[in-house]
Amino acid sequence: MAERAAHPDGGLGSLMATLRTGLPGGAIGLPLLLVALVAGFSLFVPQFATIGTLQSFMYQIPMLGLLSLAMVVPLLSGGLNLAIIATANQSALLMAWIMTATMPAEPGGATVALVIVGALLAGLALCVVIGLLTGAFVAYTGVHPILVTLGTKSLLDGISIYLTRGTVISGIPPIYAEIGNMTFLGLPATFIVFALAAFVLAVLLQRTPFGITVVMAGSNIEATRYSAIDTRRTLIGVYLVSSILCFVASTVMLATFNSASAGYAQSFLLVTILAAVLGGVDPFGGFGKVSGLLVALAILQVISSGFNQLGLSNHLTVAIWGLVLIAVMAVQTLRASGFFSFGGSGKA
């Protein structure tokens, strides 16, 4: 990893510059931390290292994982999408409304399938429109993505709460939840959806011209523009892909909760950023892989499940997640200062 100079602005700039230095130990650090956590919890929780715990992981990770994937794409481009939760909730609300409002009293199998497919298409179309408009604002106005997506989040949350009065839309066709909770070869359907989405996104980012231009734009958007690359189209594509991933998350959300609400998953927003940074995604853009995010999600889920089986509060789990991020930043700072140099430079 190339040596990086300290940020001249200090304060938040120094913090972000520290985050850019990457995780201590590089690619091996996260897997080692995951193994250490599993071994540690196994010592104190006898039933931790079991198939049941692994299956619990696979039921709990998909929604947070899909939303984290939706956050990674803008981060790689040097931006941020604070509207991922609001987008997913609005899509879920629209689909839930269509499924409940248009379903006949005694529908046949074909009618149920038609209504569900129509609802899914409407949810996808809504997310595509949100992604295109958000990307166009970012690309053509020059306003920082944080401000644009913060405005989008507020707009979508306001519309969702106004239309539903803050209530939950329930009454999803049972067949939808049954399909969402099916297992294939022991794997939950929602986990398979998450795994496929992660695989497709990894290929898209690492094996296609679009992915290369996203990373280039995140590294240096001006240099990318001077390379005759249409960075505006790239940015629109970034937020379009992010919104489509929000749609996939909303389908999992409907299957998981069997309902939709503007308040679901609101606590996941900062966790998606935490998972991405912990997974080695550069918050300034230009560096990071889906594989790192997957290991980081596993670490966060191991911590959550371990504390849950110890009978500790979920609020304490969130605090521990924050502590993990602070610990990583502290180790990075010590490493950058040469504390771990052992006779050499602390920077790789």
Second form
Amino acid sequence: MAERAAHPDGGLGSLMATLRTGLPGGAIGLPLLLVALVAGFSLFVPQFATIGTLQSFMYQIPMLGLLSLAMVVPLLSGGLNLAIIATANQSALLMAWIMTATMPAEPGGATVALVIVGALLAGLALCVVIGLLTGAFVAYTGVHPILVTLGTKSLLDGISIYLTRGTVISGIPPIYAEIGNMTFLGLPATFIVFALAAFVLAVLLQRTPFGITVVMAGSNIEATRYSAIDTRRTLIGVYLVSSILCFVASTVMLATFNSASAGYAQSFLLVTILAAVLGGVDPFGGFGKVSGLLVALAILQVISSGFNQLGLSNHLTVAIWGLVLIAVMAVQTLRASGFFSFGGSGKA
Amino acid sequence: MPDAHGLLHRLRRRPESWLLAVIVLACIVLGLLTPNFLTLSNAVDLLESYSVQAIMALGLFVVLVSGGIDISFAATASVAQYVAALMASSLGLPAFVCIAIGLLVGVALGAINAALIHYLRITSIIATIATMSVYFSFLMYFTGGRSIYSLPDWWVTRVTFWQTETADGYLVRITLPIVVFAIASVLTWLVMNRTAIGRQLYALGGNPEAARRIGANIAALHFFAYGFLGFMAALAGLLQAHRVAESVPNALFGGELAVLSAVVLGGASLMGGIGTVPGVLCGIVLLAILQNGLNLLGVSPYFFQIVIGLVILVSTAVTTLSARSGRRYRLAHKEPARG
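Having looked at the form predicted alone, could you now put up the form predicted together with its partner chain?
The next block holds the full complex; its first chain is the one shown before.
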């Protein structure tokens, strides 16, 4: 027994197995990929390895990051929320409208604070309602979440465009944008918001009963129901959390753009799915961690910034993102189908 | 139990039948509200303008039946159209060669999707989201977003097979897009209902393991389904350039969700194995008359997206709930899932 345990191959094999169960979806390779990318770009792009690049990262990541978090929760439960961008935009529009419409001509400091807090509460309330309704629809009709959220996306986008006639609402209080662009200890406020949200979500998913039921439902919803868990309540919770993250994203969007529109960030929808899958979230549900998503976001951002500084087209970046996604999925399949062990995750 | 109740039950079980009822109802209401709606010329115009979307919907339907999904078909259509346009305008190749190359490009891109999905076992929605980004971004990168306006005459000349003048002076024309659409519908119906491959596609979507055990060649089925969609997408792309007489790289892009909702509205299940060609056609017709009817009523076009959203939510809920009771009925009467 002791001999077998000391066997170098067996030892390495079991170490790999432990690592793999600890970091699902090939997450060991991701930090390596990140390091390789950073090293590669640093060699070939003169301005790459600077504090300035790191700071621009911290300004660019929060919006995409928060929307990706909003996508990860339904993905873990075996669903998908195509309405995240539409929800965030509608919330931002509502908040921007309240801020511009109810602000008196010469407001005092207290009035400004009151209006901003009121707007934030209204945005949060809107997202809570959207999340509850979406979740209830998914839970009680049994319609696939892709379809439900396709419907709510169309509905929310339609309402936003109908009410604004496709225009941009600008003129939000300067103090809001100032807070949004402030830095604490060199960290942008929006980045702190993102980091906090990621931390809270990680705790919620990995350390609470709710998180465990989400992952269980994502693995096998029938079995979860037979374990005396109210899967309908879990599903409603999933879309509620996703919507609340959209609200957080909308506050960051408002600070970043200083305005709101139905058309903002629409191209991020597919990137959020890409980031989640790249970060090891199983698109069938059941497996994935926030930490994996963070590494994936960093990888995408490094590719985008590096190519940008090399002077390559934005379109080429998106194409490379797609190729990276295909490559990562391919590596995962090859690994599961016999590069390391027999069988693996048998799901097609 | 083939008795008098049988027919009624069967009708109620088919999603197309209630869809048809909704279409008839919508036609009656819109016909009463706007005098122009129920005219032959309006109907034919509508048929022509939705033919491109309808052809893509027929291809997507085949993939959905096989149990997959494809988001990349609009990108495929754009690439195929642009490559063919480049061949025609820059190299001046003959019509037959350009059309063949365009269609081949569509089939090839579909085959790439199939290879990723079958051999690398990537979930179809993730694989096609990735390939959509790759196809479309490379197209935009290499073309720089430039349109091709100098299409040859054989491509942009309108072809009219039959025309007549109505009593009130409108010209009704059966044009090339309508004829191609009709042929594509018949072809898809024949493939899905009269060939072994169609039967096996339904089996694959209904229960992949069972399909494997009856000896279906799963790889061939995947390549057929995604290749067929690639072919249809390329065909739609070529027709779209014929209608607007130019090739704009991003003209078709972004219309994926409308096509997908039409197919699903027509009763094709995202879970695979379920759906019919008449159902898909009903789905397209319903979306078309809703949009056209609201236009004629003078409702803001901004409102249309709200209507699409509501239609998707209501129709999917009704379809799913009625499928649930249909399944209960089948179990009770020991009928096979599909006749």
